[in-house]
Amino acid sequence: MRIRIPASFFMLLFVAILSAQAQTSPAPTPPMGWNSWNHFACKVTAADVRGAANAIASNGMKEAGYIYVNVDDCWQGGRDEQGRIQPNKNFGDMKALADYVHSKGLKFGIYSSPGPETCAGFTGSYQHEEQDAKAYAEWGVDYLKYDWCSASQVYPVSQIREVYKKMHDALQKTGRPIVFSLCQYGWDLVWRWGKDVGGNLWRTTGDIQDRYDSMATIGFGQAGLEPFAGAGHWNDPDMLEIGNGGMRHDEYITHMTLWCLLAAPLLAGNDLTRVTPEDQAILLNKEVIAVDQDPKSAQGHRVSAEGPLEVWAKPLADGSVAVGLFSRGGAFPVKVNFKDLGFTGSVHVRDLWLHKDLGSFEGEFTAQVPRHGAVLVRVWK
């Protein structure tokens, strides 16, 4: 007897395939955390690394979900005479420092290049990618973001596939879940390719500055990407420079309604002790937070655009969409039809950013937006 198994039934075992594997996987939603490149640049140390790892434990942002707090460029030394890496004097024992971020309920990132050098001109980890790789298991690092730098030396761009998923396979072979961050500023468009060398998420432009210009390019640049972006791997247009004083608080706004709309990895990158409440509000945003680490794992899209004006949209896992209206010019009422987003009829609409419900609309939202600023709602039936 021939038994008939409906369609539903296989798009259903789809579905749990790919949760499952969401699960498995050490990024199933944009990583959030803090890295301390953007301010401490080389100047970094244990000291500040620890006083990150207090202030995200004790001022709300572990509760929000900030839960990486990463060394980047500088911890390094050199080698011992078995090759294994060692940390400077900045830093000294890396395990006692990871053990003290783990011991606030927090996880431990760190940084190297696959070439001779990394960017800042400490040791990568060339021909010592598995005993690097053991080491960063051994100390309990559970984030390492990997930078081409000084690859070209030794490498041809030709092979940046192959040696990324070479550092992948000896983070596998150590049995510890580290997540995996490439960092090739979107060199051989990596978004085709990041997820197959074992990227959970990967740089897909230069390094942001803390300048509206450089943030605003960035951003507003990854139309298109969204195809590329999904459970456990990420689009990366760059860490936060929210708090670091180089924007206007529009423009921090700006900067952190797009990141959550483009469901981007949400790294803080100022000094966690010394932040103002208006950019603490800006970080600590539970409802635009919500935004980026949406179970449904869609990365938006912009729906619009009419000279400095721009609409984008990321649907939601319970139906509803999140709608950024932006200026890139001066201060302009902006506008979304709700057709754009499949909503006919009367719709709903909540301002994330004030937490507060606007009423019901048909046909279209209209928002008056400032001068390099932006609304951010959620618009439902």
Second form
Number of protein chains: 2
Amino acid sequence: MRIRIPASFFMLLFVAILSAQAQTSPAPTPPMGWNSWNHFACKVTAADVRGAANAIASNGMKEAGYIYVNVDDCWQGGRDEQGRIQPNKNFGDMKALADYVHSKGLKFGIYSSPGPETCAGFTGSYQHEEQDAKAYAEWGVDYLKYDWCSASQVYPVSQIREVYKKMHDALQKTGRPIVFSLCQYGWDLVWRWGKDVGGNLWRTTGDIQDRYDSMATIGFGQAGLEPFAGAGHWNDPDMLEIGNGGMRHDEYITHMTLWCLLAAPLLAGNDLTRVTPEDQAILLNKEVIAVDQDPKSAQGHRVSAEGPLEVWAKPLADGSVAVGLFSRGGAFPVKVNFKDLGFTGSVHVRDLWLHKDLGSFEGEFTAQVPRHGAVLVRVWK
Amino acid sequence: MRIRIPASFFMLLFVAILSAQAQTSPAPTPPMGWNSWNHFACKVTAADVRGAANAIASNGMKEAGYIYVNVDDCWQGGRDEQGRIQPNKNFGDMKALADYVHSKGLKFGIYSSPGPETCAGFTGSYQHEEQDAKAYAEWGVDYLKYDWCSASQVYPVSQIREVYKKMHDALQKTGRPIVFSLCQYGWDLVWRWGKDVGGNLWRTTGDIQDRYDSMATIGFGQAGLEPFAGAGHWNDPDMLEIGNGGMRHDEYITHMTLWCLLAAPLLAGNDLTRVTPEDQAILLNKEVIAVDQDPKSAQGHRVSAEGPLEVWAKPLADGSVAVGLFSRGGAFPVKVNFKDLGFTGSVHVRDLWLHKDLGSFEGEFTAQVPRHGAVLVRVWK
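I have the form predicted on its own already, so could you send the form predicted together with another copy of the chain?
Starting with the chain above, the whole complex follows.
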């Protein structure tokens, strides 16, 4: 007798496996936290990192979801006689630093390169991948940003996938869940293969700069990458510049709005010990963050463009849609047609920055958008 | 007895009227020529303009369609007692200069502002619109670039349409066909009304700079403006920087490819008396220029984007489609699906930069595109 198993059983099994995979991923939603580079660059010290952890634990960021405290380049101090990676004098004891971050209920991230040297010329993981992964796990590292840098000196770029896979396997072998962040500037169209080599996120472009043009070119340039993101594996348009002073308020609003619609990792890059209430409010708006962290795990897409006026949408788990209305030029009214979102009839609209229900609208919604600014709404039937 | 006129008669009449309008427009196809600003800026003299005219008449540009020789800002020298606009000592006799340009079989363009001063602080046309239009006509001017500049000092921006209409009417009154170029940096979403105030072209953005980022942000940022362009009235993403030295060869190829797909005005902005054969070849490729000047008068649109990889298409009068394959990042293969162009089955592909038939393809075509580069093909059934 053959037992007939209905197709729906396999479908459920498949969904259960996918769901379990997403749950066991160290990055089921886009990672949130802080990274030392955008503000401190190579001047960073352990004291700065502790300061950031203190700030996050006490200023509302932790509750808002910012849990990773990540050291970027410049913490390394060479290797000892057994080849073990050492911190430099600005850092001292990395395990103590990780413990301190953990004591705040936060997670600790670190940085290396598959090449012999990091971008700033410090010791990379070349030929020490397993040894370094083991050290990170012993210290209690929860997140590794792995930056290609000098790897071009020792590998052809054609081997980039194998090179990243090698470190992924080394991290896996430690048994510790460690978010694996690929930093290779979009090379080799990484979004097509980043997941296959175990990446939880991968940089899609060169480094962001704290200027509107840089942020906008990167952010709006993510269009069409949405099929490649999902729970556990995210496109990374680079870290946040909010609070670093190079953009106006409306431009930082655009930065946060766009990054959340893109389901981008949200790694603050400012000095958290000196942040204006205005900038802090951008980083802490929970309705906006909820768009980024939504469990549907969909990256938003561009719905329409009329020159500088762009409309982007991100479908959310509850059936509503987050919609960003942007002006890359001056102050203009920007319109979204509900049929472009799959809605007909009367539609509810809520302004997420203002926490304000705007009422019901038929057919379309138009918002006045400031120069270089954005309006973010949630719409539902 | 009522005479019944078939609907097709009115349709033909309508087409005939539209066709006649396009023919009587001074810009039935996107204007082509040269403008002094991008290279000479405020140092321009009549000798430079004569030099450009000499070059165009002798280096193949005239035959390729570059017929306008346009002086930009800095030719003005105040007004005489009757309020008549005077050239400054760098220019002397404007009628003589126009005559010289005309003697080469070319057309002559000039520049002013609706404000009291031009952008560089020279005399504008404020309160002298009719008088200036008359002077231009007497000199033999064929093209006026009218640059908002100081007009904000004397008009609210809400009057921008009336201000441009005023000069259009003054030009019309002279009886001389003069191309009317609106330069207002995209303000007030000019593409929605530029035609209504008599504009033959209107700037959709701020000034271009001779850098890839500037050119690409402007060029790719034209997406969605295609419904607003047509025979006699064109979106203007600003003048060409080809030959000015700030971009690499592949980047200038992208510049020309994109501008032609956009049916953009092609105003060279380099020093035509010192041009490399490589740059000249970009400006003179007749198959590429034919895309820009195609009589269907359709502005191209973005077909797809995958992050830095973009595909744009421009339908041509003969039923073929010009397709641009771009990489805004590194060197990558870029693919176009023929179904996105409305084609099924086997499709012919010709490389327009290389003047080379590439053969027939099924379903899709992929080209290897250099970093920041472009491939331009024509495809047809």
